[in-house]
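Only one chain is included here, represented as structure tokens and corresponding to the form predicted alone.
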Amino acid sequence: MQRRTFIKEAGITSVGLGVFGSLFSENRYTEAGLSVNGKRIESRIFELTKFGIDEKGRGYRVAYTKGDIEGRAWFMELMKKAGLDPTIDAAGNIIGKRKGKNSSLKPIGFGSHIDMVPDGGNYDGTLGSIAALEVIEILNENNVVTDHPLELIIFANEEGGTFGSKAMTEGLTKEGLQQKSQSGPTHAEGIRAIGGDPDNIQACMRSKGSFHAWVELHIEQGGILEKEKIQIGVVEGIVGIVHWEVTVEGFSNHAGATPMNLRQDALLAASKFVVAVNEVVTSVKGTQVGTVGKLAVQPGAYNVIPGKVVLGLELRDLSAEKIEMLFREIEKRATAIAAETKTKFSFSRQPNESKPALTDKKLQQVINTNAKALGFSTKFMQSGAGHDSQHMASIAPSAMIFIPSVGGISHSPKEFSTATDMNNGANVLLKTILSLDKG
């Protein structure tokens, strides 16, 4: 692989880079070998894992917990050493700014998140955050000052519902702030615990057009890149995610004395519903997915027929229209199941859903061009997981860079991406930021 550096030099003939204009021109960067420090990235990945270990030795850097607070403090110290003077906005997002030569230009934003799911992995979000800091440090070490200001953003509570990026772009509702978080406190209480100001949450909002561009590096969280032996994924869009709480009401009765044909078994109806969701979602062409991933049975005894079941339904797709169509079909199936089992179904759509977001086509091409120039194979693909970039796309041209996840495993202690792949992705991020600076 040919390595490149960008150093400042006058009088260079311009070479076109396509949609975002010329990268190499008078008083601009020339190729000479600038690349990230892969060992430093990997070392910091492992350093961050020390924060949030629970009593069983599992990773628990869940948003708003002691581990999250300590991990954030560690990351902010690194940002300070890199000259970023980090601040915390009203939603708890950590923001570090690096001045550019032209303060009138809009900033280029990049970063990710460092919170994790319970007993999760060490690369989801963390890679994009640490690689973003690595970009800043490489620029510092090579005395490169970009024309545009740069903003490194570490979003708060991505795993609990992309709360930080949602607050920055769309705003949070009072109802959303009062919801219980994964770790226990309400989101308002949690935001306050990490240094935010939920009473003034609107202060963190950015207007449309306030960024020149937004870029996020992330592990794929699936097995497509590894299976196809592709080094870099260029994300075309991020799926919408909608949740419904589904309540199935039957009638609790004695399990021994109630004949089978006289039962109103809520769990039996719920089981048929789970199968129906799978049948509806797989009956339509496309990459949409549907999941029932939560189930609570009442009263929960061996000798009592379940009288009530509450379950969680999730639908994901790049098309909001398809999500709505699938839900209507699922509702029809639920109506039929209710009649068959003498039960009642009710659906409660959950607040703070994520809308589908297409990434910027010009940015896709910039990423692809830079990856190809570095000798990497690429694939244009969608993201089946939600990301902060989904919300950033509503206010700025946005894009994502994927690297392979070994075995397609994520949200698991077995989540892993190789040092080589992390280094590749970080170098594509570095080159992309420099390309965007000249666009």
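Superpose the two forms; the largest set of C-alphas matching within 1.5 Å is the rigid core. Keep in mind the model is a prediction, meaning the values are calculated, not measured. Residue numbers count along the first chain shown, from 1. What changes on going to the form predicted together with a further copy of the same chain:
Residue displacement note: Trp74 has its CA displaced by under 2 Å between these two forms (rigid core superposed). In this overlay on the rigid core, Ala131 has a C-alpha that sits less than 2 Å away from its partner position between these two forms.
Put the two forms on the same core and the Cα of Gly312 is off by 2 Å or more between these two forms.
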Given for the second form:
There are 2 protein chains.
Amino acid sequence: MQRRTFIKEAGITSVGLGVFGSLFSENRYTEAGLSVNGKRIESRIFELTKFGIDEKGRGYRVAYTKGDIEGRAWFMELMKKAGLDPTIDAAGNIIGKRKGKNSSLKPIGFGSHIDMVPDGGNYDGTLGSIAALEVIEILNENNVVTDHPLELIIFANEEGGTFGSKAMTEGLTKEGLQQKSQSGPTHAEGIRAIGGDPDNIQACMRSKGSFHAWVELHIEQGGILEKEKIQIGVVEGIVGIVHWEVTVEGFSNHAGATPMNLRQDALLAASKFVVAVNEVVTSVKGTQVGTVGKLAVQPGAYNVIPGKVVLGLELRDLSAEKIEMLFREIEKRATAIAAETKTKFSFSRQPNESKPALTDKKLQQVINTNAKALGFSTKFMQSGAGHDSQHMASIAPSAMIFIPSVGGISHSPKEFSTATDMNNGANVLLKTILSLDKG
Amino acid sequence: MQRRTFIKEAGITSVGLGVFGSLFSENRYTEAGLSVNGKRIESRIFELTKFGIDEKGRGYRVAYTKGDIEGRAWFMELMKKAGLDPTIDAAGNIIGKRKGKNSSLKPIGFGSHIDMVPDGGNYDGTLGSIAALEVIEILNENNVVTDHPLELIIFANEEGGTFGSKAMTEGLTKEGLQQKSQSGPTHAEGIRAIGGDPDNIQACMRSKGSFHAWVELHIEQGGILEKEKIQIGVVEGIVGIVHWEVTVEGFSNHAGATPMNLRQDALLAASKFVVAVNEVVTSVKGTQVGTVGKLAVQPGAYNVIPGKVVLGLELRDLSAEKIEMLFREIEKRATAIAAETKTKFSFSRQPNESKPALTDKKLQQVINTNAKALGFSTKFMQSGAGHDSQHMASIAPSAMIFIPSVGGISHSPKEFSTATDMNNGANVLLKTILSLDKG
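Just the form predicted alone so far, so send over the form predicted together with a further copy of the same chain.
Zooming out: every chain and molecule, the one shown earlier first.
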């Protein structure tokens, strides 16, 4: 209890914490109070890599596969040992509850996901999941009971389109459930395979206001924190994403017999467009990104002037208005390129767009204050990647904590974060949960 | 004979010809002498389209197919009727000989090909073949016997890589014969199917100096003559062609989490390269062309920054030195783009390059003089497309006559040349053969 009393104070000032902190000499306590067991986090990250390896030795813990099912079983076993009594909701999300002192208070939720992209890395989602369990275990080991109930949530199939968190918040459609998942089965079949109940999918939905707060620790997946030597990223929001399929029509003709000035080269026009997208996106201040990630040329031969190009344009930003503004500018550039190259551009906006999701400003401050109190440098930043937290933000005050990704590499076996950074992030998560409990 | 006497004079001046021309009032004679039957040419062009139609109704007289074999049989039947007694050489080339008055003189060769690209047009090769036969028939009908023997040659498999003319001049390798042709069988199998003898392929070779001259009438396949309202193109040469496979290596990463300034986007670099190729090729005076006709992106998804692009670069010009100069300039631009985009370019020169082939300057003048004498506007120009004549140029003084292609379209069902232009071209061919006979 003394320790808990100490933690109550911990949120106030870092100076005060420094004084109290000196009372504890054990390794697991920082000056600021309770501290996670970084070695345990690291060893569990590597234990989890054993589940889901394909015939080529690559990570393949893709949602609904054998590796995913085995990894989930392993994780639930750890949850049981930590006294969480995990259950699986209708969407396949794993939920472990820990009672608080006041059962009338709303639960504080935290967690992430353990599924991965094909040939993915060992930290994306995994860190947030294992650190969330670590928070529970540290509370257990120190006999800390929070006022609020706690909920550790491991979302199902994040990489397939944040399926579990979408099911819990906005809900899934029957059509969506019947679509094929990345690993082969339909989502309905996959959800059943991991213990969910697709026929009763609405049962997993949580209403707006049903959580006191939601917090997710995650690797950055970009290179900003590493490049700027910042230890903790305070996520201001998760960007909106819009995709357009862009078709460029020129005229296919003989590459030998058609002089340069008589060409209507769809690839030349598309190339000017790719360059223009980059120019437009980088011409405005901010953290927006724009990508042409795919491009197909028809007919596609050395000696034929391309008649048609179909390419994929993606824009992401925290502001939906900025995405629209950038797109209008890109359209203008396309019109000019079309006139210059005697081609035609058409844009087909794709139905899968996701709206920007802002995190809670008060929660951002709680994270920032706690990180600073632990002596970490911080940066307010956006998440360019999608996360389960973007759905949770629609029903709860939500926040995300980022730690650096070495080389900014993600969705790759080269994905890596240091044990120190993981330990830092988990400590910020722990302190944030405790602050929110008292906030 | 009177008519022949007249023709003897015809090459001298167009003024003189005008005077003599008025002696003949029949439709088939122009003021300048003998004239082809344009209606017969036109009707035969359309008769030939009946051979080689695929299940979708598209032209498919691809070398070695049923359509090719049937079209060849139809053509040989016409040759027989014209007294040519056609034979098939070891490469499958159809050769029809017409005796001259002086058997010790070298033959004058003319002709083209009747095979087509898949879904191709009705004029490429066909016009030159049917017009060559027309020349024979007009001579027959007017009892004209040339001094030189004449050889009408229909080359086999032009569209598959000028196979027949290559076999006749530089020869084919055993390896080349064993490669698959466009329509499926190996070239050896295909040559056998059209009546050739691949086991004895050298038998078709003709030595240097074995022809007095070689002349080919062809559609331009580009849009220059139509655009400049020129009736006859005098071909100065057939361009050399060099292909490079260009690999651009960047770094594939998350399109959401990777800021614009930390990217190594292979497609952005490749796009700048495509624009640079166009700038370099159009920055120099001349008729050179440069094309990026194919481009493949890896991994190729909306939300992944392209890590690798492989593209095809083609340069064509009448001067091999100019091709090298342009390539050096393009390489320089690639080096700058690589530095700017943090990517790497590598170039693999492809083994299938073809050297520029110049036509004979005296023959160019004969064609130009005859075309002018017929009242046609002319332009000295290069052929951007490859032709059998490029191989014939290595063993004989060679020339090509071009007529306009409507819209500059070729290798397409939309390929079209007017009956008037075909008639003009065939008359220039006829007059050129007769001039060469006396030259």
